[in-house]
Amino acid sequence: MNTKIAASLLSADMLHLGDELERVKQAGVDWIHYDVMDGWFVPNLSFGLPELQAISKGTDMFIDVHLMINNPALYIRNFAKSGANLITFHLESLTDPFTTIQTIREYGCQVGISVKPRTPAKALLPFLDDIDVILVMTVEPGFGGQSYMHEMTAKISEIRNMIQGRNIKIEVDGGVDNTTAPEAVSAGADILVSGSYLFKQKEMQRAVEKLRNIK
């Protein structure tokens, strides 16, 4: 099965976002990856609800909302109603993971949990029966354009072994390009989040197919 490709809007041209959405769709991208940062959980600010509402009206693509915020459970309802299809929160956030998972389910979205580089894979074990996606950060979250942390490849492999027999997908985010993607896919990644690599391409479709067809 081909790898799914998610385009991170952090690297899109914000002045022409509607055109960028059409560009990624025409290039064959599978998901829109929508990063939300609160300036506390990570040292940066990004998109919020108004932008998501506009994006969801402007595209029929699957929207993968990644909440890099301290209190995700407080905002699940609003993000779900604004167009999210998948809501991923961080295990390191302040809200109870089981409560957050339940709330995401109640609002009809798929559930993802993300872990920062320093969080061990085994920390995910209590939640494996309740989630759809594990997002492995291969950079420290907060800023686009960082380099892939190769030591995270072993974590991807460990998680792949942990989830055997379960219908959970592994998503990888951080420094993913044509040189690092083969490493992530060989370790067990199902979904590749790519930002600066994709949006810098003159021929995005060719770049997408290169990532999708990695064996």
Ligand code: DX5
Given for the second form:
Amino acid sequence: MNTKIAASLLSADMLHLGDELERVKQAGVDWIHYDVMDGWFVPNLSFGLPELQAISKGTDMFIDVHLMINNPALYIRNFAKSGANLITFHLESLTDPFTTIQTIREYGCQVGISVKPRTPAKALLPFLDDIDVILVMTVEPGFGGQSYMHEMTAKISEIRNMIQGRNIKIEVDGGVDNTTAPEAVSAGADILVSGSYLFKQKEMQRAVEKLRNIK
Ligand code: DX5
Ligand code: ZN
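Structure of the form predicted together with the ligand (previous: the form predicted alone):
Okay, now the whole complex, with that chain kicking things off.
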């Protein structure tokens, strides 16, 4: 299977978001990656529901919502109704993972769990029967434009082994570019999130093709 590419809108030109959505689609990007921050789970704020509603009306692309917030379960209904296709929450947030998973399913979305760099892969073991995606953070969550933590590559491999025989995809987020993507893919990444690298491209399509064709 070819690697899927998810464009993180954190690095998009907010003043021209409609044009950016069109640019991403023309470039052959597979998913829109929508980073939500609450200033509590991470030391930063990003966007929320009204922006997602506008985006989901403005594109037919698959929307991958990455919740970097505490109490994610409280907001699942609203994110689902605002156009999310996949909702990923953090295992480290203040939440009961099983209830949160169940709530995401109730609203008809795919389910993802994300782990910060210091959370061990084995923390995911209890949830493997119930999730579609594992989002492996390769930077500390909170900001675009950081450098890929090379020590996370072994964790991607460990998760790849752990999920053998299951229908779970591994998504890698943070510092992904043409130089770091090959190690993430060879360790087992199925989906690459890219923000600052993709949006600074003059020819985004070429960059997307390169990332996608990494073996
Ligand atoms: C960081 C976000 C990422 C971020 C990636 O907390 O979850 O999705 O936008 O940006 P780059 O690709 O610039 O590291
Ligand atoms: Zn993200």
